[in-house]
Amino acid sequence: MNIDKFQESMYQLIVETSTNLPRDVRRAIKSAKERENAGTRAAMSLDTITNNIKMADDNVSPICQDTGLPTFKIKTPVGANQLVMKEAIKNAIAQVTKDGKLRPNSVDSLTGANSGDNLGYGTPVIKFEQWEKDYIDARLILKGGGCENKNIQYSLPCELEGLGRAGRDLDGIRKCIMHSVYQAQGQGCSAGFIGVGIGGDRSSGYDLAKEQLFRSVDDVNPNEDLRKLEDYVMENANELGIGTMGFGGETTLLGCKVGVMNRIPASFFVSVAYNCWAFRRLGAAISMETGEINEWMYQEGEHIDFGASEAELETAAASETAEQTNIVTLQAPITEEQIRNLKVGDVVQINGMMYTGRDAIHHHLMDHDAPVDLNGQVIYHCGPVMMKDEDGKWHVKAAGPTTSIREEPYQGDIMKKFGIRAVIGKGGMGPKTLEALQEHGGVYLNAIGGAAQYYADCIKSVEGVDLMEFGIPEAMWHLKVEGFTAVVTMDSHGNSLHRDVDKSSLEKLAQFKERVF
């Protein structure tokens, strides 16, 4: 095999996976958009999502800023040199990262140091398997941290909130899957997809669950019991009303695939791998002789490009939403009076400066002064994809929100300490932050998870950066924005959309306690 051609093929696979959503996923998102009620927050979110997909297509840029943990599943003919192939894959990963198609995302677990090229012990994940065919089957999934953190594993029998006892049978498995959708809420960038692994041990069960995500959205499970289970979940999970981004709505789940393996008598695990709407998963059939791609996978059936007539529909939907929703324009720095006037459900457009801050920044600010004056300012939970031009100037290539709940231990204290008025992220925050918003006069704004191109377009310039020692994703970027749109989901009056949706969806979950398929 021509290893240089194989490395080039791996480069193409990584770029396409990062920037080009597969056809089966596009069709699922289109169906969700058609089901949603016009003029709702969920409809607005799906408009943004489809617009983001189109922008990623046009710009050949990352759909989502979160590289996640690249996971390759590769089947090779007998005799293939897997060691050489593994080195070629690593070279391709490093080059794609350098070219700004992936965010550097590999971090030393002890020191926190970012390798800068997505390489390190354990990253990327490359799993080889031999088969009897004469070509290479190479598949890749980029599964971001927000949805990875909503993976869940159950040990049966167990007690489940809202559903009661789940036993070691199909009905117990059904309850676990329904509970897994409920517990994800909007933090995994719903509407999402789930892979379920029944059996195995704790590690092999999770592997089996993630393996289901490599199945096509449109396939039919050959196991009749599992087919019925998948159909049941798809028919009923959307009744929970969690909706896109956890805003409420008609679509919470876009796909469910279930696999089963043997177990030992003492253990019965049900493992669920949750994946966001930005289901970045592709595959290619590669010639063993030439190393070139012969065929792309997951590209059967109708292609939806979300352009042309779709764009016109999006404009109409956005106009209808604007007529029904209170849209408030804020110029940073923002006053407490302006914040106190906002309420849950308002749509906010921000102009001026905002500053990124993720885990490392929040931890740092608890014991240190801020590198800039944050009084009245906006913190954006975001780890962007950044590139330098020939003149050494930084440019934003992708900049969607990260999951906010990780900052719950710090957020309220930091807002009060530095006078921060608004926090932007995804998935909402907890009671400690909500109490601080009420006491201090702050607001939480939910941006659309995964919409990395949409928000990058709102960033007009990079005015500076601090704390680069934490790495590109964790540094504090100074961003000048225009028309940056988000929804108020936690206000300064003690109201939280996330709390309300959680409560209502738990009540609906209880309806499935006795329902069988």
Ligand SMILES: O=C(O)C[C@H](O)C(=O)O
Second form
Amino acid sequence: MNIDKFQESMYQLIVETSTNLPRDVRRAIKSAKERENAGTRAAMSLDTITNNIKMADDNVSPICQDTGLPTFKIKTPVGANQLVMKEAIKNAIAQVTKDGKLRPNSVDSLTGANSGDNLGYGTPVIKFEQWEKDYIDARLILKGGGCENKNIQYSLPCELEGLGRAGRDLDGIRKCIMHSVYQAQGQGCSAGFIGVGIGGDRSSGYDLAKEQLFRSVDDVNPNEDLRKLEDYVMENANELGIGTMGFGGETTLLGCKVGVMNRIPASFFVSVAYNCWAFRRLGAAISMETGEINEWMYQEGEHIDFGASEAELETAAASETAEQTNIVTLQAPITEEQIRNLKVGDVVQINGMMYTGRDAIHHHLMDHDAPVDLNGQVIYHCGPVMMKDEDGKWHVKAAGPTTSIREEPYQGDIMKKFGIRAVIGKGGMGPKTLEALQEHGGVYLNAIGGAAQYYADCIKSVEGVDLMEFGIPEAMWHLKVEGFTAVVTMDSHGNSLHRDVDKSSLEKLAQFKERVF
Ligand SMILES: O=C(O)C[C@H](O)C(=O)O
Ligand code: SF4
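Would you mind giving the form predicted in complex with the ligand, to go alongside the form predicted alone above?
To see the whole picture, the full complex is given below, headed by that same chain.
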């Protein structure tokens, strides 16, 4: 095989996976959009999501800034040299990272040091298998961290909140799956896709669950019991009302695929792999002779490009005025009074400066001074994809929010310590932060998770960076923005949309307690 050509094919596969959502995923998102009523928060979020998909296409840039843990599944004809192929894949990964289509995402687990090129022990994941055919089947999934953190594994029998006992049978499995969707709330950037693995041990069970994510969204399970289960989950999980981003709404789940394998008598695991709407998985059939791509996978059926037609734009404009959302423009430094005027549901547009800060920064700020005066300022939970030009100037390539709940132990204290007035992230925060917002006069703004191109477009310039020693995603970037839009989901009056949606979805979950299978 021509290994240089193979490397080039792998480069293409990675770029396409990161920037261009497959057709089956696009169709699922489109039908979700059609189910939401115009003017609601869910519809607005889905508009941002579909705009973002289009922008990623047009810019050939990452759909989401978290380009995940690249995981390759490759089937090769007997006799293929897998060692050479592995090297070629690693070279391609490093090159794509350099070209700004993947975020440097490989971090030393003990020191936190970022390898800078996505290579390191354990990353990327490359799994080979041999098969009898004469070509290479190469598939890739880029699954981000926020949704990965919402994976869950159940050991049956068990007790589940809202649902009671889940036994070792199909009905117990049903309960676990319903619970898995509830516990993810909006934090894995719902609406999501789930892959479920029944059986195996703790590791093979998760593998089986992830394997399901390689199935096409619209395939039909050949196992009749599992087909019924998948249909049931698709129909009923959407009754939970969690909705896009956990804002409430008609669609919480976009796909459910279930697989089964044997287990040993003492164990009964149900493993669920949760994938965000930014479901980046693709595949290609590659010639064993030339190393070139012969065919792309997941490309059957109608292609939706999400280019808004005139008519759609008009309806969107009309529904915006109809809903009379309170839109407030803010520019830092923000006063306590301005913050106290905001209520859950208000839409905020930010102009001016904001500073990124995620795990490393929050941890650092607990016992260090801030590198800039944060009084009245806005913190953005974001780890962007950045590129430096020849003149040494930084450019933002992708910059959506990260899951805020990880900062729950620090956020309230840090806001009070430095006088920060607003934090932007996604998925919401907990009671400790809510209390601090009330006491100090702060607000939590929810941006649309995964909409990394949309937000990158709002960032007009990079004014500086501090704490680069934490690596690109974790550094504190000083960003000048224009029209950066987010929704108030936690205010300074003790209100939290996240708490409310969690409560109402748990009540709805309890309606699925009775035996079905
Ligand atoms: O790491 C990120 O930028 C985002 C992450 O995927 C998340 O969902 O929290
Ligand atoms: S930010 Fe959201 S869309 Fe992006 S990887 Fe994380 S969970 Fe997925």
